[in-house]
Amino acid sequence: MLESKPRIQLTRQGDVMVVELVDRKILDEVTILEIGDQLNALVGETDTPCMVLDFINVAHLSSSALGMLITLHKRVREKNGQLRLCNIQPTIHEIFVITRLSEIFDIAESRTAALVGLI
């Protein structure tokens, strides 16, 4: 079996987990099931978890992406915590807001800014 590679690269600041993104396409089943398998593993990590999600790298998102990234917001809420995205392209914004999942998601421009608040 093939070993799976890291999709993201984490790094915490306090009680913030700081999660980048590695892949710039999330469009395959594959990619999106390891992503959101290593996310939701954080989160099973801390009663409370703290998370921003750094979309630095990423340029193309799919609809199934879209999909886990709700998944993971419910989780983390279902334990009081707190996700922000940020760094998101201007074109997968778009996205986010004809969907109206920017008005579910807390999203930052920048990582500085999403962390404002958090620590």
Given for the second form:
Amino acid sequence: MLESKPRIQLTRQGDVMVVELVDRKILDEVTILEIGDQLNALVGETDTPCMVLDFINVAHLSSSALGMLITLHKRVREKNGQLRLCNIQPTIHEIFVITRLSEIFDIAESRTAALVGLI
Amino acid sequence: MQQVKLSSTWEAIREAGQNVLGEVARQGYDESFVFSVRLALEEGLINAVKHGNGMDSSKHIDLKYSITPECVEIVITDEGCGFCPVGVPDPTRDENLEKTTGRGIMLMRAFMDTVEYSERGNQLRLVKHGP
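Please give the other form, namely the form predicted together with the partner chain, since only the form predicted alone has been shown so far.
After this comes the whole thing, all chains and molecules, with the earlier chain placed first.
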């Protein structure tokens, strides 16, 4: 079986998993599935996952990528965990606002701001 | 209009998308404009591969485009039996907010001036006018 390309970069700050999305474009199904699998594997590691998802590298994402993020959000919530997004570029943030997903997701401006109250 | 025939693969649509967007940027449109066209073009092509042609790489996508200083016009046709965009529920309604699908058309409409489907529903026309 082929191993998927690493799509995320993980650092830990206490109990918080800080995950940087590596790809600049999160568009096609293969990329989205691989990111979803890698994030879900992390969420599965702990009983109450606490994750900061850093979009610093992301310049483009598709509606399917939003679907993957919603699935992740639900999974974290089911485990009474916390998911916070950060460093979302203005054009991508506009997508979250237009779709009203900015009302579902906890979004912080920076990684530092995202970590406030989590560590 | 320029015309390209694509196989229904991610690689083919990625390459074609890059070519079109390169021409849009060369025409002098700003980053925000290119972002809008990219979003709509990629949503349209992904839908054509995934929903239109059912990921069948033997089926083709017909991509036509015209890029002028006045506007960008893109027409994407797949070999599918088409769908009715009217039947897609509004993803911004409270009860649909956590659904994982159904946002592509809405995003295209938000970022383009014209988003039209043919009567059969297998052809998408996207237009964005220059500033």
